[in-house]
Structures are given as C-alpha cells and as structure tokens.
Amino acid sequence: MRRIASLMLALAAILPLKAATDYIQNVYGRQIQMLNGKWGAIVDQYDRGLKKKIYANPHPKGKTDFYEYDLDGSSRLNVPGDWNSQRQELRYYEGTVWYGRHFTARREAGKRQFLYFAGVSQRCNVYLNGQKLASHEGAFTPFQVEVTEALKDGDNILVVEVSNQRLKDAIPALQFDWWNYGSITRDVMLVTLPNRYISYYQVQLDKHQPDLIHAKVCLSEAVAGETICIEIPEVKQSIKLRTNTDGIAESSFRVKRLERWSPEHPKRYEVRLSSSEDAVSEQIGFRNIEVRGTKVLLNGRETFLRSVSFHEEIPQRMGRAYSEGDAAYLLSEAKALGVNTIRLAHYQQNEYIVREAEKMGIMVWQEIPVWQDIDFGNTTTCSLAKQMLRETIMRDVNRCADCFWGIANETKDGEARNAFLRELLQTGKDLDSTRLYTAAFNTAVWDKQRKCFHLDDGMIPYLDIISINRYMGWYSAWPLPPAECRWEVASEKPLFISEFGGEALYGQTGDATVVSSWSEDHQEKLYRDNIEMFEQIPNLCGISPWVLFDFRSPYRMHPDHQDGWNRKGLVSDQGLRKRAWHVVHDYYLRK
C-alpha cells in the first residue's frame, strides 16, 4: 500500500487547536448510525487493488465483462475486529486487505454527515461509492471524513483499503512486542448533525485550584458572536460566552460545593453545551493533578500510584478488544488486583477502556506508540507522532481519569531524540496543560562505584514524572541482595516503577531461584524481591507491574513455554491468576 502520510496531515499535526475544525467529539452522544457488522473482505497480498479498482466495487454489464474480485460475493469479516483472528491464514498477515459494505442512508437538508471511524489499523485509505475521500495513518486514533456530498439516498457502498504492513519510518516502527493486528479494529458510523455544531470542547477543572473550572468550545465554522452556553444542572451553574472570530468561546468560573472525582468516589457530573444550532452533554468529572516535590498529588492529596498495565487484547480468543463488555473484562481483572491507575500500553486504547476506566475509579495513563527504534531524525515521523498525540487528546481532553499523557517507551537519550520528544512534548502542552507528562526509560544502570541505579537523560527535566521500566531478577541479575539496592534517579522528582517482571507458565512448578524454570515459583520471588527494593526508593510515588495478562507476541519463541505469548502476565491466557497476582494485590492492599 502507498504511503499515505499527506503535507496536509502533518501541517494539521504542527499546529495547535487555534480555529473552527471539523472534529467530532463524544462521537458517540451524537446522531450516529452503527456500520459495524458483516464486511466483505478482499485480501490483497502483491497491492493490485488500486490498479484493478476494488474501490469502484464494479460488475459486469455486458457479455463481455469480467472481474477478478467482486466485494459483494467475497468471504467476510467482522467488524470491528481484527483479521489475524477470524481467519487461521491471516493470523500473522501482513499486507493489503479491502473491505467493502452496503448501507443504506439518508441526507437531510440543512445536515452535515461524517463518515466516522474509531480505529483502522495502521493505515488506510476511505471510498464512498468509488470516490476516495480520506486517508489516514495511526492504528489508535479516530478519524473522520464529511460525506455530505458523497452520500446517497439509498444504497451507498463503502471500501476501505486497510495496510497493517510495518514501516522503518511508522510509528510504531519495524519492531514492537506485541502483535501486530490488522483490520478496521474499532467502531464505524455515520454521523449526523447540525450544519454549524460543537466540534471541540473542554471542560476542565483548573491544575490546582479545586473550584475553578476552565472552558473552551469550538464551533465547526470561525463565526464570532455566536452564543454559547454551558450548563451544569447538578451545581446549578449556567454560563454563558460568545465566540470570536476564530468561531471560539473561551472562560473560567468558580464553582461552589463541587465534588471533586476520585477512585475512591468517581463523582460525575451531567455537563450540557448548547449554540443556536447545536446541543450536546456528557457525564464529565473534575479532578486536580500535579507534582510537588517528589509526590504526586490528586485533590492536593498524597497518591501513590497503584497501577497495572494491558494491552487492548483478550487473551482467550486470541484478539482486539473493540467492546464495551471487553473493556468491562479487561478493567474488572485490574480493579480486583486492587489498582487505582492503569498504564494502557503502548499505544492508545479504544474509547470504551477510557470510559469505563472513569466510571470505576481508575487513573490513566495513556501513550503514543513512540516505542524503542522510532526514525527520530525523520521530519515525517514526528509530524506523525504530533498527530496521533493531537488525536488522543482531543478524544479525550474530557475524561478525568486520563491523568497522565506518555509521549515515549524505552528510547535512549540522544540529540535527535531529545529534540524529537521536546517537539512533542510541546505539542501535547499547546493543547492540554491540566495533566502530566511522562516517558518510560530502560536506560537506567548499576553504578558498581556509588553502589546505587542512577539514570542520565536528557529529557529528565522536562518531564513531570519520570519512570523507569527495570526488570531485576529476570533480563537482570541482582548486584546485591534486593534491600540494598539503592537509587539516586531524579531525586527532586517523582519517580515510577513503570515495567518489572519476569515470565511464567502458569501452573509450572521449579525451582525459584532459576530463571529458565518458567515457573510460576521464579516469578512469585522476583515480585517479592522487586517489592523488598522498591521500599528502598525515596522519591518513589508507584509502581506498574509488567503486565495483567499473558498476551500474544510474535517476538516470543520459545517452543515450550513461549509459543508465540509473552508470558509475564500476572494472569494467563486462559484468565487463571497466577502466584504473583497475590503478592501484588497483598502488596497493592497495604499501600
């Protein structure tokens, strides 16, 4: 497949949220008509689609005709869903698959309509009754394109032409630990609304100040005057602002009495927005997060970050978890670890995982696939990179529970890299300073003289937290009996425990201090060990173990006890706690 990174796309990713846009947020609290379902899908493994025009989805009209392919009577696929686990030939393909589908539409006067899609991964390119209309590049992003024009009374057919094929200069790039699905992974709808609506907005509670809340509406066109109003019923708050030039209303208020969002008490409150042509609201909460010193704090308290990490993936079947009941799944298994925060690595997770982590009382942490090899020097890749952090935070600028942006995992520090993530950094800052900022290092070392870990990066000070994936015990031997241990790693700031761990078969017995039992034994006193070493961590403000659930990697070989997992889960793949999971959560209960 092309590649289909545009000028356009990463201009659109340099610049901040500065005028109208034709975004659409809370997607889903809109006029929306589903388009998930049964989709024709052809596989296109030598890229000879374009050429023979599957977009136009053609058939014969005379005697003569023929066509190689035909949508309409090919096999089919699910959607969402990924392809490598719906059928047994495609479970490590890596290629061109085109899906195509029927549906039935109306267009209404006085309407705009939006052809939305939640997640395709990696790439594609989007028809609508064979006229191509969009293109875009990030597995873990939503996108949309206006069909308004395009779209049929009746029958309309739309093709997708989706590549999941791994690139040196992609993000993430040619080599990343997990598996690499492929397929239009998320939900698809038809968006309906008003022809000037609210594109954009946030309702935020100030970084520090407990009742001061921040609020910011963009309009889908740059008209000034525009009247908007911002209600919440529940503090019997009603404001009023009107737009500027650039069709954006911007203002700060205090509220009395407000309830502020914990994972003790994940207190929401119904918000409403309106203008003259337009009307939305969504359950929204209002939190404080900040650093002070080497603490983190939530509501100006003292929080110590109880996390674990997942990857978007249920183990059993072997696939994506696209559903409000996978994420349901997904997140029950980490609160029954005792968790407060979870690390959704490493890429963003669908909308249904943020949300359900705010209903339950869960931190996030959510990060762009900035992981180990990225093409730093490549002015391509971090427009790329700049885009999808864009594309998360404007999904979920609103969801309370995100507390923590990541920008990058296991990257070694360098001048090209620096100025890479520091263009990040700021690009994530231009549009959302209310939360903090991280990356994942692996780079820390044993200073055999000073008898400590430390860790020299040139990004330290410009980050909020700093974490550290280490895995002692497992990719590491120990240097000294675990209690003694120290660490000097940012001292002035937080730090967190972002990775440790060590993998296990689950119901393998073996000795304990031998890594290459694969038991569950050796894992059970790593997690003891690791847990004795982090009590000797000043500045320590959490600790992620590395991960849930076994999960599926085709980086794992090892034909006995691998087989294509990455074992380190704390649970395996078929969701039976191993011994481990009981020293976290003992762990997690006392902390």
Second form
Amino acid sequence: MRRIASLMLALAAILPLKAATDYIQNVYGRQIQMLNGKWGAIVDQYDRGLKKKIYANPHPKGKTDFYEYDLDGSSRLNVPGDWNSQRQELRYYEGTVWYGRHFTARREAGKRQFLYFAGVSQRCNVYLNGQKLASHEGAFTPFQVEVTEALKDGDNILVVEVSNQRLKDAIPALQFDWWNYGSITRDVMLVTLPNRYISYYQVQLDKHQPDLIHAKVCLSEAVAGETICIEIPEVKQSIKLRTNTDGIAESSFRVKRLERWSPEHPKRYEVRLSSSEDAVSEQIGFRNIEVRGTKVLLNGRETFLRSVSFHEEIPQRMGRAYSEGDAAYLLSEAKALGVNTIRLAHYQQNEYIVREAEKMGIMVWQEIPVWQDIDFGNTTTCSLAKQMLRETIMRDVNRCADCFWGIANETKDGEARNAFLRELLQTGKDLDSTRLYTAAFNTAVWDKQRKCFHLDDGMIPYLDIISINRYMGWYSAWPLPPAECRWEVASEKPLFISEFGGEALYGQTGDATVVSSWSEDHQEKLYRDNIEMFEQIPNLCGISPWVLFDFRSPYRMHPDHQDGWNRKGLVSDQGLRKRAWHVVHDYYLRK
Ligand code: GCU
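Next up, can you give the form predicted together with alpha-D-glucopyranuronic acid of this protein, since the form predicted alone came first?
Whole complex next, starting from this chain.
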C-alpha cells in the first residue's frame, strides 16, 4: 500500500490557526450514523488490490469480464476491532487488508456530510463509491473526510484499504513492545453537520487562576461577524462573541463559585455552544494543573501522582480495546488499585477511555508513539509526529482529565532527536499551553563514585516533568540495598517514575531472589524494594508501575513464562491480581 501523500501532512500543519474548515470535534455529540458492524474483508498480501480495482468493488457485467475477488461475498471482520484476534491465521499478519461495506444514506440539502474514523491501524486509503477521498497515517488518532458531494441517496459502497506494515520512517517505527494490531480498530460513522458549523473549540480554565475561563470557538468557515453563544447554565453564565475574519471568536470570563475538577471531586458542567446554524454541547470539567519547583499542583494543591499504565488491549480477548465497556473495565481495575493518574501507553488511546477517566476522576497522561528508535533526521517523520500530537490535542483539548502530554519514550539524547522533540513541544504549546509536557527517559545511570542515579539529557530544560523508566531488580541488578540507592536526577524539577516493575507468571511460586523464576515471590519483593528506593527520592512527584495488565508482545517468547505475553502485569491476562498488585494498592492507600 502506498504511503500517505506528504500533502496531507502539510495540510494538517495549518490547523487550527485558520478556520478548521473540515475538522470535527466532540463527534459523539453530533448527528451520527454509526457504520460499525461486519465488513467484507480481503487479505491483500501482495498489494495487488489497487491494480485490481478492489476499491470500486466491480461485478462482472458481460460474458468476458471477471474479477478474482468480491468484497460483498468475502468473509467478514468486525469493525471496530483488530484482525489479529478475529482470525487465527491473521494473528501475526502484517500487510494490507481491504475492508468494504454498503450503507444507506440520505443526502441532506444545506448540510455537510463527513465520514469520521476514530482510528485505523496503521495507515489507510478511503474510497467512497469507487472514488478515492482520503489517506491517513497514524493508528491512534481520528480523521474525517467530507463526502457531501460523493455521497449517494440510497446505497453507498465504502472501501478502506488498511495496512499495518511496520516502516522505518513511521511512528512507531520498526520495533515496539506491543502487538502490531491491524484494522479499523475504532468507530466509523457518517456525520451530518450544518453547512456552517462549529468545528473546533477550547473552553478551558486559565493555567493558574481558579475562576478565569478562556474560550476559543472556530467556525468551519472564515467568516466575520457571526454571533457565537457560550452557556454554562449551572453557574448562570451566558456570553455572546463575534467571529473575526478567520471565523474564530475568543473571550475570557470569570465564574463565581466554580467547582474545580479533581480525582476526589470529578465535577463537570454542561457547556453549550451555538451559532446561527449550529449548536453543540458536552460535559466539561475545569481544573488548574501546574508545576511549582519540584511539586505538581492540581488546583493549587501538591498532588502525588499515583499512577499505572495499560495498553489499549483487553487481555482476555487478546485484542484491541475499543468500546465504552472496554474503557470501563480497564479503568475500573486501575481505580481499584488506588490510582489518581493513568499513563495511557504508548499512544493516544480511544476517546471512550479518556472520557471515562474524566468521569471516574483519573488524571491522564496521553502520549504519541515516539517510541525508542525513530527516524529523527527525517522531516516527513517529524511532520507526522506533529500531526499526531496536533490530532491528539485537538480531539482532547476540552478533556480536563488530560493533564500531561508525553512526547517521547526511551529515546536517546542527540542533536537530531532534541531538535525533533523541541519542534513537537512547540507544536503542542501553540495549541495548548495549559497542560504539562513530559517525556520518559531510560538513560538514568548509576554513578559508582557518587553512589547515585543521575541523568544527562539535552531535553531536561524543556520539559515540565522529568520521567524515568528504570527496572531495578529486573533488567538491572541492585548496586546497593534499595534504601541506599540515591537519586540526583533533575533535582530542580518534579521527577516521575514512569515505568518500573518485573515479570511474573500468575500463580508461579519460586525463589524471591531469582529473576528467572518468573515467580510472584520475586515480583512482590521487587515491588517492595523499588518502593523503598523511591521513597528516598527528594523530588519524586509520582510513580507508575509498568504495567497493570499482562499484554501481548512479539518481543516476549519464553515458551513457559511468556509465550507472546509481556508478564509485567500486576494483573494476569485472565484478569487475576498478582501479589504485587497488593503491594502497590497498600502503598497507594498510604500516599
Ligand atoms: C520499556 C518500554 C515498554 C516496555 C517495557 C518492558 O521501558 O517503555 O514499552 O514494554 O520497557 O521492557 O516491558
């Protein structure tokens, strides 16, 4: 499958400084026709589908023509959902699959209609009624394409060419420690909007002030003088704004007796936005998140981040999580552990998870999958990373639970990488300067002379929080007893332990001092030792065990203990809590 045209990346670069002409935010709050369900699927291992015109889904007409495929008659795959877990023979498949389905639609005069994809892994081309309409690169962010002209009244054939091929210049690149799920892994819908609609808006509390709300509303057209109304009925707030020549209206206003969102009190308000042709509303929470010295302050109060990570995966299904129910399951297990934060590893996870975390009162660290070895010298790769960060922020900008944007995981210090990450930071801050920016480093080293961990990295001055992945007792032996292992890392900033832990096969017992026992005894001791060490770190602002659930990975091939699973979970692939789960739970009760 051919790669996305760089034009698509360049187009994304202008959002949302100008009117976001075809962007859709808060899609679930819009008039939508879900296109989920059983789609026809053709595995195209040698990429012959384009030449064979699968996108047109033709059927023989005369006596002499024939086609060696038929989307209508082919076997079915569920959308949303990865193909790896739906068919045994596709478990390891990397390549192209052509998806197709018919749907009945009604064109609506004076309206604009779009196809919206919440996530397609990893890249795709979209065809409607035989016409190519869009391409998208990036498995974890939504995109939309206008179909107002291409849509037919009645029957339409939608065809999506999907590839999960790993590529050196993609994000993530050729290597990553999670399953390379392919497919239309999230919701697909037809969205109908007014001709001139509210395409993008930010309604956020000021970074530092407890009662000052900043609002920015973009129309889908660069038209001046349009009246925009913003209402928050519960606090009797209603303001009217006028758009500028870019179709953007901005204002700031104070609200008395605003209840700020927090894990303890996940308060949200109904916010209504309207223009002459459009009206949209949703629940929005308001909070301040900031750093002061080595502290993280939520609503002005020092907050210790009791975190954990999980992949967007339901272990019992051995497949991608994609539904509201999946989100509720993953987050309820995290909440039971006692977290107030979740690090959604290592990529932007679906909107249900972020909205559910907000409802449950869990702060969220979202990140883009700039994971280890990325082609940092490649400008197209950098544009792709900026597109992903932009698409993440634009989707979630009104999600007060999103407190941290992670821009990289375990990348190596160097001029190309630092320039790449600084560009990412600039892209993020141009869109949203209220959240805290961080990156996870695995390059903290033990200094034998000074008897402490320290980190030299050119990106430290640019980040709000310094995050460290360090596997003491698993990948690294203890140089001293845990309580004597000091840390001198970014002493003037908050230090977050973004990953630590070790593997254990649920129910396996063994010698707690032997790593290769893969025993719960060893994992439990490892957790006690690491927590004892972390308690000595003067600028510690939080910890995040890696990982809540055992997860699928082609990295992990030990025949007895792993068999394609990374076993660092505190919970097994069958949803059973290991002994280390209780060590973390008890610790979080004390924090
Ligand atoms: C790394 C990486 C994770 C990986 C983990 C592990 O720190 O960030 O994605 O799964 O180590 O080795 O289990």
